[in-house]
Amino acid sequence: MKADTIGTNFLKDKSTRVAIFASGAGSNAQKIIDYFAGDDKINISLIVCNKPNACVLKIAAFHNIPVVLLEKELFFKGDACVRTLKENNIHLVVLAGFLWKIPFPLIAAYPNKIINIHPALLPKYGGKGMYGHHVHQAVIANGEKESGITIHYVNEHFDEGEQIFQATCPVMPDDTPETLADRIHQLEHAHFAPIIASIVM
């Protein structure tokens, strides 16, 4: 589980080095990378992914950011991922559409240093299996009038870590999971990177 030599974006100063964990298209990862481009305090140093064909890997390549591809057995057993992050001098882990549960050794190694964004207003619509369109389907099916995002620290339980920030949006009478997802994505893209900055500062 070594960082691929896609790039050598490592800084030698005292900036906060961030690893973004992502499983899919990487739209949140892209927004975060763009937000901190040229920042001397926060450096997006690593992209960690569990899918070899995920589009986020193309984003990493374009921005010359090293990549770690996770092997499932090694990720969930032992501390291989922890060693990789420590070897790359990572200070903060950001989950941006990463669908695997974070194992305890990683949580223990980075207490209050792993943050996640969830596409609903926790504690509602959280827990195992509640991600992406599953969340939006449930919100609409239950007749909710609003939804939103929650940015929170990660602990050993799905979506139960201490909340950092929430933002809301209306649920329209004619919403589908897709139209609600578009509105949620707008909130994610607007707020995730600034909240990361506020945590680091």
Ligand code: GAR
Given for the second form:
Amino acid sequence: MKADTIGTNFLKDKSTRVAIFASGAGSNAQKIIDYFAGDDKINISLIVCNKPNACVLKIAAFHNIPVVLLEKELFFKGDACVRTLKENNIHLVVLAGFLWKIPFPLIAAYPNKIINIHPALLPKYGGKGMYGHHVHQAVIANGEKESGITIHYVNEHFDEGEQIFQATCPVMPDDTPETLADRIHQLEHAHFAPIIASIVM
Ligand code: GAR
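Given the form predicted on its own above, produce the structure of the same protein in the form predicted together with the named molecule.
Now the full complex is given, and it begins with the chain already shown.
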């Protein structure tokens, strides 16, 4: 199959098969799985993870969702990951707390079919090293009054792909990175799955 056919035809398919890439606690993955449980248009078909002990693997096991554990060298060299996604007939890739940079062959095989959630208002607080608590620490250290989430397409530059959606929340004077992370997670849990639905419909 030619790589670009994946990108152009999935809207016509009966069911869009989604791979969630996650390497942490997996709370966003959990929300997305719950949201689309029983859905006839969107099927969460694969969990892709780069950490053998990640909690998201327990979530996948509980829901009987197949898992692919990534090896760093194979991921960054060659097209093994693309082949795995194609073998699993994946149409859309959702990054939900996945911290490795997406290599070019994967972006080329899934043009505008890879989306990421970032826990800040891009373009601020994005780029290499800006993930999870590092983001919230920087936001608080800079005295920001507002933070939020950005959902965007993934291109070859960290956190620079076209934006799809943003939502904001206040940063309180007594916030710690943990309290701000909780508020950001609430935003993510409320918006990520509906945005996925809206771009697929
Ligand atoms: C989320 O807050 C997500 O925005 C962030 O990792 C967290 C994963 O939480 N992603 C990044 O920082 C990417 N740069 P989860 O494992 O509970 O879903």
